Amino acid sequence: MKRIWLTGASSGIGAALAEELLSAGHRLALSARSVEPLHALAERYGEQVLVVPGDLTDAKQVHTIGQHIEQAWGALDCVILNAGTCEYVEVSQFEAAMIERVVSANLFSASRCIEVALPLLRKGQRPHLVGVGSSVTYLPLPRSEAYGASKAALRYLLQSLRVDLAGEGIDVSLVSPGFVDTPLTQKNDFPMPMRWPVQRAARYIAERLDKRPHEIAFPTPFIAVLKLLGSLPSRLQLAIGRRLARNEETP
């Protein structure tokens, strides 16, 4: 029975996979800006459940939530950064203040929430580091450079930190998604190929946690094509970019 910590857990793929680890037995330190859905999990997981609800963008408020979990348990065997958001840029009107805004949400975040977390890990048991990053990674595509930047940084962030902590045991994994039917995506207006529900999706990240693997990418087919047209020279990947966003304006 692992100790996890787990942030951006009131709703998306970060509700699924704490239900789909507090099933598996686990204790989950529960961290997200709405209350309501963390005590709901509470009442029906018990003493299993430590909610820590908080603003991750707040660096004294990641620091009180660490300082909880210190005090309720002493250590952490597991982090999962999952918390960020998605902002799409418009061109005509591009926005500084966007970029700010997401690159807080899904990069600066992560590392406030892996200052405080690395002390507690080092008190556990095979500790394990691990963050949702994006397959938007693999090929620039339109409108996405808000959150394309912050999850490629938050991407080499977690690589490096793979080099660095592999000398003192600690593991670090980046989960990889495509598309997952979310409160985030069902906001998109645009075409979703080979969409999971959020459900199989968390079932998939919490079956694999245990191997440790470098990465869990996902859906196999999704990621393989991503992979295949980023390898692709930078003039064939605009003129990919330039139809699917020909695409994206098409009524």
Ligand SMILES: NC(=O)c1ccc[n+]([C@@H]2O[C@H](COP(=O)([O-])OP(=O)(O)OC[C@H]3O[C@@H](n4cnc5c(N)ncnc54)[C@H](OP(=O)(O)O)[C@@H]3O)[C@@H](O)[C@H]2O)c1
Second form
Amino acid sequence: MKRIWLTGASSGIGAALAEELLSAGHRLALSARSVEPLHALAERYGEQVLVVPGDLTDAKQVHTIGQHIEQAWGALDCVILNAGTCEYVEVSQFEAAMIERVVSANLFSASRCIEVALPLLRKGQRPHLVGVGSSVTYLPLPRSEAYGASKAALRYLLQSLRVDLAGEGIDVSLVSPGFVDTPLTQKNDFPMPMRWPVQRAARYIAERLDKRPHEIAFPTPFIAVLKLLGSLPSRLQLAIGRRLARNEETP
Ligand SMILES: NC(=O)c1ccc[n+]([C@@H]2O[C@H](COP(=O)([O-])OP(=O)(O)OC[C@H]3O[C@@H](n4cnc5c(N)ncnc54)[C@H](OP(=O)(O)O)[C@@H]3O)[C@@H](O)[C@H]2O)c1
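Could you output the structure for the form predicted together with the named molecule, given that the previous block was the form predicted on its own?
Let's see the whole complex now, leading with the same chain.
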């Protein structure tokens, strides 16, 4: 059974993935800012759960989490960097601070976690680093400047780390979900084709983690369409993006 650090475990994909991995018998260190959902899992799964709450945009809190895991377990076999947020850009009021906020939550938080996780992974069994990106990275979508930039950067960070960590035997996987029904997407007021229930998404991810693929992307038809559109000439991508933006204006 693995020792896994899972971030963003208080809600959505992270909470559902925690259930999957705990039912499979793994030990989980669970992070998020909201502690109640983490304690609820600890009550149900007892010593399998280590509650390590904190704000991952705060480097000190991330280091405290790392120390806590080291004292309790001494090592990690897997890290799943799932915590994230989404805000949409209003281009008429373009706000650099918002881009920084989203990039901090989605990219810099991940790199802070990687900094504290790597020494623990190096002491673990068959170490595996996993990051939750997004299918948004296949195609530039309207109002997704901040979210898309953060996830595209996360994709590159993980793909590059895969190269550099291969020599040490640390595998790196990227998870690229399409739309999943979570509190994050329940705020969206535009059509979300092929949106999956969160338990289905969590099971899909959990079932594939053991094989350590480079990427776990779903739903397959949705990803195929995005990849196809993303391979079109940029003037066609622009036309598609503008059409999608118009659709968003008329829900
Ligand atoms: N839902 C989708 O359709 C979809 C699609 C593609 C990718 N994703 C990605 O999947 C991941 C999970 O998203 P979700 O849909 O499950 O969203 P969610 O329900 O809003 O969950 C986000 C999780 O991240 C945690 N989190 C956010 N900011 C944090 C911070 N500063 N410090 C610590 N924890 C933080 C939240 O916990 P607290 O608020 O308690 O801190 C929560 O547990 C995200 O990376 C998201 O970008 C989602």
